[in-house]
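Shown here is one chain on its own, the form predicted on its own, set out as structure tokens.
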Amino acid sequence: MPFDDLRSYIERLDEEGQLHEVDREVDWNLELSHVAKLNEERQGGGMALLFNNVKDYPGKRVFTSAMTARERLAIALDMDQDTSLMNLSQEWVDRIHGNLVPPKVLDTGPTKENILLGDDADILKIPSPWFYPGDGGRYFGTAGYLITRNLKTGRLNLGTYRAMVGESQELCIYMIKAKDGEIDFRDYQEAGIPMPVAYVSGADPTLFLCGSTLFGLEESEYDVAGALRGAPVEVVKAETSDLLVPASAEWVVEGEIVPGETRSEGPFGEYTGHYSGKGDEEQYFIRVKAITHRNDPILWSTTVGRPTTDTHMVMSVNRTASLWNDLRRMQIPGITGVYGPPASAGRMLAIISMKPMYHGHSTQVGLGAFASTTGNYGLKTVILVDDDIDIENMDQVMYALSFKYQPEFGTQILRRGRSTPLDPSLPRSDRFMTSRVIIDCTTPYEWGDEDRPARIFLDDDMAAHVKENWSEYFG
């Protein structure tokens, strides 16, 4: 059954042992986001904690850590606890291809249990921390996404951008170029009006999963969600504006982008590891008009930083799962298995592997990871192998590289393609375009009998006695 909000969640985690609650009083600045850090940084990737006692915040709540193991994630899909991140990824494709599930709207929701208007729309009561003794200021947004409408289409935008607190009533924005809600906020400096907006911290956890990953321009977040999750996403109308927003939400920020209004942001402790931004980069920001939350409001972030977080692991399953339904939708056979593993952030690179079939059949399956809506934007490496490799299996995976590669034809690079500002390989005058790799380790198709090598196997009839009888051999 898909949870009806971010509680449902919160409570399925402490029921399968995957939940500590800290009780004792933690700092919002720089204190919560190391004990979530160095939580997370445990084998298996720490718990999911939940902090009840918050300084100066009494009665508001901070989520983090929730996704950090793979356990955790299969949990928020309802699946199977054991299934592997890239099988993670095949349901979610199985899911939402070719499927749709527009939104319900309610006439009220839990999120509308607390109603802040005008000057008491203060975005300083909220208890976001300061993860990093580098940031710039603190970040209400990163666990969250902005609610945006295209102004032509009506197509309603979830889109997950770093947001931090700056006066009591101005939230900054970081829309990276070409970003749906920056495409969004172009036809509305256009118009020369103002773009109403919704930032929503906690949900339904299928919302922040495809609120952080990449679907076609025309396509809403809520309708793949409802998909994803198997029932329509409730929703309610905004209190300043037509958008609309999770009934269940814990914390609803409304306002409005304003064309040629920007504040410093910034820097920021990125999931590359390092920091983006200098502090005197000039961005959008949201001029607060509301606030609504409910009863003792629990705040959902990340720390974000080096790998592994729950971003890693986020981008590794949503990412994977938008890069193999692109792919499915090229209709290109043979490909067996995609995966972008957690420590790239499953975008930077993506491992695939394939059957090959006819004469340039690798390269059509890479060029094509590098032409979907998901590779288009940051992807630089791909590693094709043949489908006896289990690409989650690192081991083999260098097997492929070190016995299968040729680097002379193996290799084909590309000079221009749409890089990712915070991609930290390139210089900071320079971010928005990148270089990529083809790197195939793939048997050529058309090599003969005569140069195609064999491979070994084991005897299935030895094998299965092997295994009947495990027990005799290391009872």
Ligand SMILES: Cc1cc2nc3c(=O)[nH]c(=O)nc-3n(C[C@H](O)[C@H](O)[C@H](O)COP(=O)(O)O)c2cc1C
Given for the second form:
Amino acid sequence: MPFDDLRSYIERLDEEGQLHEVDREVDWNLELSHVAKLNEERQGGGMALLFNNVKDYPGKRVFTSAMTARERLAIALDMDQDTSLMNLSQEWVDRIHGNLVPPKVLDTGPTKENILLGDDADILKIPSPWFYPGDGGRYFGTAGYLITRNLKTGRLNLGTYRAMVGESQELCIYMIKAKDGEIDFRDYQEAGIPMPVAYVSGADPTLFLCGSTLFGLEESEYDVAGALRGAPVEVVKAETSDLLVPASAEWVVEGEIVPGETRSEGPFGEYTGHYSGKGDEEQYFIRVKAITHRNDPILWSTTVGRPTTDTHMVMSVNRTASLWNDLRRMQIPGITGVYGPPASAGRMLAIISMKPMYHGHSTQVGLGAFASTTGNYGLKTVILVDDDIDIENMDQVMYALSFKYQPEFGTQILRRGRSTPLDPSLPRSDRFMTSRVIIDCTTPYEWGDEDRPARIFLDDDMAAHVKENWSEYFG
Ligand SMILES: Cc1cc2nc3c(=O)[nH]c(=O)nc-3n(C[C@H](O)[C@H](O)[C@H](O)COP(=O)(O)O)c2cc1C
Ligand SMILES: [Mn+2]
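Complement to the form predicted on its own: the form predicted together with this ligand:
Let's see the whole complex now, leading with the same chain.
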């Protein structure tokens, strides 16, 4: 059963023993984020946390650490809690491949329980945390998403872009160049009109999962989320525009981004484990016109920062899924597994297992990954292994790199690919392009039997005999 809202997800986590409520007062200034982060860094990803008592904000709660354990991601996707990350991605692909479910428009919903307009729409009323000491401000938007409408096609986009609290009615948005929201804004800039936007925190978790996934420019995350959750997303019209927002959203900040207007944004402790920017970067910002929220609202936050955070886990699952889906659409045969591990935020490095079937097949898979919608953006390393390697097991991947990889013919370097401006391996002033490498650990298809290494297997009969008599050897 899909979740109707953030609360039903939190309730389910509680039933499964995955939730801890923090009743002690915590300061939104560093303390809350540090409790969350140190909790997340415990073995197994800690617990999901519901902060019930945030300094200066009685009655307003903050939810963190939702996805740092695989079990909680599985619950969000209504899957068995033992499912591995790669298998969650595989299920994701199966649910959305060739399937779109448009949202259902309702007359009203819980998000309209409180409507703040004009000067009342003050973002300082939201208990946004200050995360890391070098950050440039408090961040309302971490586990949320910006909703925009394409001026020409009418398509609604949900994009997870961080949002920093500026003045009481200004919310700065870090929308990296050529993200869908930024491309939408180009048409408004050309027409010289403001772009209506809504920033959402706290609804069905699949919406956040989709907001941070790279789909095609034409695709609406609402339609994909409908397919992923197996039911239409319920939405209502925004107060100040014709945008549609989740009917159950805990918080919605509405307003507009005005062409030509920017504010300084950041730095922010990012998922690369480094600060992005030095506080000297100008970004677009929302002129806030309205805020709607539920009674006793819950702000959904994530710590971002060094691995492993929600960002790494979520992007591991959704980037693996979208890369796998892209490769499936390319109809490249023989791919048996795709995995972007959490330590790479699922996106800087991908491991792909395959059965080479023809000359040049493994090169095709490597190039296909880099040319795909997902891999084209920021993917730097593709490791290819034979299908007998369990690619979620890093010991096995290290084994393949050690024994099956030959640097001379296993390495192909590519140049001038699209990079992310957050990549700390590039100089800060020049981060839009990156080099790439295919590390091919598969046994070359063209090798004949003479050259192929013979793998060791146990003798089946003897192994069965030993297992049968196990206790006699070890009893
Ligand atoms: C927690 C989290 C925070 C993110 N913050 C940003 C951000 O500040 N700016 C950005 O451009 N992308 C950010 N991303 C990545 C985008 O969400 C991702 O590229 C997504 O595809 C954007 O949506 P779009 O493809 O519709 O543009 C973030 C992802 C996560 C999981
Ligand atoms: Mn999009």
